[in-house]
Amino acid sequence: MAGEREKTFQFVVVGGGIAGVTCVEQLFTQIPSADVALVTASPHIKAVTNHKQVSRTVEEFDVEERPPSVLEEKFPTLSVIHSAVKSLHAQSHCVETEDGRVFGYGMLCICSGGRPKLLTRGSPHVLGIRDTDSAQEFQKCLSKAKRIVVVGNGGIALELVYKVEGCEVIWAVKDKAIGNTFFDAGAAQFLIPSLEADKPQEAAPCKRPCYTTEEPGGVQTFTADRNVHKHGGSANPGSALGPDWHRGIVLRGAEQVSRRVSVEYQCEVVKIYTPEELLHSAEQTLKPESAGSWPVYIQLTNGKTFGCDIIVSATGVVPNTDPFLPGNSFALAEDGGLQVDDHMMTSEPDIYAAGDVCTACWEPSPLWHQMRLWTQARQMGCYAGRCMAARFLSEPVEMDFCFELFSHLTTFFNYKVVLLGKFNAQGLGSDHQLLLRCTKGQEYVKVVLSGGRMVGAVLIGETDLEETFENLILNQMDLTPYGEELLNPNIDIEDYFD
């Protein structure tokens, strides 16, 4: 059982990531003279910035890592708690931190992020890129790097493969097409010819603030990328990256190429070697003279083994939820999230939680689902800080209209994407029909169909179709007469449904 309680607040805040910070705003905003205490393990919180409301669901908004006391100074009655959660005693309402301090609250939020998924633990040359730690780890080690392989087929893997300059890539993605998580086979195909073409020149310098972390012989700027599926929180030490997180980084290896991408597709991890187990294993693919001349070596379920400098594990993040789970009795979702309710509880009493280790359990709108994105973790812990704070008043609250329609903006190989509700007829089966636009290296527009209304959209380039898909979408307006003509490039499609 815990020691002492050194001071018992009315919220208390875990984690300092999108989701923890943006509870942290919203529980003052309802509440602007609130007993709030944020725990977290980073030197750095995540805040919002630059946030624009592109139309009804569709945001845009960068994410900037900054001093815990910016928010201190913007809230006189927060407290920072600089320090990992060790465990948490759900029944007498209180958390221990690892520096052994006790803090009791009336109503928690745990807000711990996800950690990725690493293909092994304790090999040098394997890394995962989650914080602004191992990016730095990265970027060093890819300074000498000939040849690296990346594996994983979500966000962080795609801007990576963008990214790295002066170095061979191979690309293990398990999918019969990149990007597998935000696009189908004909957006792959669009994006494809990019990798091989010249990186356009980078738009100008970042204008915005970097706070940074300062390291023995000068200072390393840092910040992350909204699109990158985040790995984050702060159970753990390290917050997740936000917007931007490769324009500080060169990412650039040893070699005088510029870029030299080749995808395995439909391929997973069978085994890591060291050149030492390589040698004396019975799957000696390799000829002898290259074994023993990389540092590491990956054998993937396609039969080929590979040489290389650094295995990058890009596999996705799993819910951190491991400081919270003894002693307590969380419902967990199948992914192994904390689930929780349509007013973001999980199944203990006053314990509320947002962002990427939390899974919504709620029955959905049928044009809504997860996905463990930056934007889903502003909207969550907006949502759970409003419930907390409409409790704490007892006042009711309607369940956010960012639930009704999924919605994602982003940037991928320099163009921007829009992703609008099933846009990949998620859970639709074979009774949907597509409709595409494509503009070779100019735009690729999808729609998703289901009994003449739309219920989905990809949109990447600038097409400035998001408002009125959107709208099409919500309305659910039938558009079985139009047929093929709704995305006739001749109509102004605007003008028709505006």
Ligand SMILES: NC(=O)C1=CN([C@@H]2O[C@H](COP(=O)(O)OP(=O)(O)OC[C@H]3O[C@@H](n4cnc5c(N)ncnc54)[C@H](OP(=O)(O)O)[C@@H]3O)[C@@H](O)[C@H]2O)C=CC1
Second form
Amino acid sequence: MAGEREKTFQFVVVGGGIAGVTCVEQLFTQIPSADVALVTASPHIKAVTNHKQVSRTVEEFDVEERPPSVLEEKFPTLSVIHSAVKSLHAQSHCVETEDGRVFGYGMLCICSGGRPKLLTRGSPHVLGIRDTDSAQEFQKCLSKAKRIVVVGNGGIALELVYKVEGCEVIWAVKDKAIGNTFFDAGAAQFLIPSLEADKPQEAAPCKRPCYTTEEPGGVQTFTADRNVHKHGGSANPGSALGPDWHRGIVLRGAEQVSRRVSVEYQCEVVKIYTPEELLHSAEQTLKPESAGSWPVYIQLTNGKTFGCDIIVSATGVVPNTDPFLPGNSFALAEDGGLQVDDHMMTSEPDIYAAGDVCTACWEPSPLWHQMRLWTQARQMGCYAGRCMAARFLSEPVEMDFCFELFSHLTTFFNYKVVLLGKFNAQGLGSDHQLLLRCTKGQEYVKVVLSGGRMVGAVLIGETDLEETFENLILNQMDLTPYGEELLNPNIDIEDYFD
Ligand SMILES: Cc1cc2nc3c(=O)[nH]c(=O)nc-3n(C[C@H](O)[C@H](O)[C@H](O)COP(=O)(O)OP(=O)(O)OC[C@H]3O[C@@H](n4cnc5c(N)ncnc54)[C@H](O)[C@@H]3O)c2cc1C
Ligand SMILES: NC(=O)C1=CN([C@@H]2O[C@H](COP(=O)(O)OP(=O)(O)OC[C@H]3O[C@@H](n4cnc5c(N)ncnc54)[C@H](OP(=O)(O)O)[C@@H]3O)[C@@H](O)[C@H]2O)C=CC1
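Now show the form predicted in complex with the named molecule, given that the preceding structure was the form predicted on its own.
Next comes the full complex, and the chain you just saw is listed first.
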């Protein structure tokens, strides 16, 4: 049972990541005098800056870490509570923080993000990357490394294998092609030469302080030169990194080589060994692929065993639900996320959730699906805030338009990448047709059609097609008469559909 309440707020939001901060901002947009508490484990909060609506659903923005006082100055009735939530008592509508305080709430929004789903816990040589601290830890270990193994085939792996220099990288992927969470084998083939080529110079050093940690003396920028800073040794998770986190950061190993990546396809991890375990391994035949004495060894299902300095487990995220579950009866999705309905409400009364911690369990638009991304954390946080405020004000609320069409704008291997709708023909079975256009080193355009209508697209490079394709997907026009002309580079497609 929780102790005595220090205060009861109309709204309590847990988590200072993009979902939580956007939720708070939205609450104040609709109810300027709202009585809100933001309870967060990390000493800084995330702020969206330079937001640009590229088209109806595609958006682009920067993210900065800021001291929470910035939010408190902007919203005088906001209280930021710097402590992790230790427990939640859904029945009695209160949360208890690690520093022993208890706060009541009228409505609660859980935006506690996720944590890396590590291959193994407790090994100093197996790292996950999530927040500023873990990125710094990686950077520090990498600086002494001659070889690393990256396991996983999603966003973090794609970014790391391209970025890391001065070190041999062995990249173990489950699939036949790289980047399976974001694109297909064709796009992978388009991108692979970039891994072998020399990297173009980074356009410009990052001018803005992307990721910072607050020091008593002020705010420090996260660069290669700064000392490693731990938040008081706390095990509390910080907010997830996001767009551009590696820009302006040196990710360099101990060797004088540039990038050297070899990909091990279609394999998973059998076991991770310490040198002693390897020596005494029951499998006498277990021979590391290369001689040498390494601090850790990894055995893969393709029969190979590699010694290395670090294993990066880039194998996805697990929703951060631990403190909220005991004593409550949240409905959880298969991926461990808090189930939310079309108003971002969990199964517990007056409790909402948004961002990486939740799993969208409403009947989605046929062209939208959840991916744990910055954009969706922002959209969900904003929509959760809207739903909470609307309920408080007894106003109706409609599903936000952003959930009509999946869209994601990012950069991989120095190429602009735009993903729209069912970009990988997700859930379409064989009921689809693909149109492709590819110019080596320049652009890769893939369109997914179903019943003659465009349902998804992958655009790599400066294609300038995102807006037109977004419109074609949204208006579901029958494109059968146009056939392959749709991707004819000699036709200005924008004029075509005007
Ligand atoms: C390395 C990396 C690169 C990425 N790159 C991109 C990208 O390029 N584009 C993109 O769209 N997405 C990217 N993502 C994903 C994106 O960062 C996340 O989807 C997004 O940040 C999730 O936001 P969130 O607010 O839900 O969670 P988080 O940002 O994880 O924030 C959670 C917050 O909750 C707090 N918290 C946790 N537990 C508690 C507790 N018990 N009590 C109080 N507070 C708590 C944390 O301290 C934190 O402030 C990347 C992720 C990583 C790790
Ligand atoms: N530019 C961007 O948009 C970026 C986005 N992110 C986001 O940050 C989050 C974390 O990134 P990341 O960790 O790369 O997660 P992702 O979900 O992107 O990718 C995880 C990858 O690891 C694979 N995997 C899972 N378990 C294992 C295992 N036991 N052995 C081998 N492979 C495994 C998955 O395969 P399978 O799918 O088959 O399970 C998948 O390929 C994600 O939400 C991601 O979307 C991160 C970086 C950049």
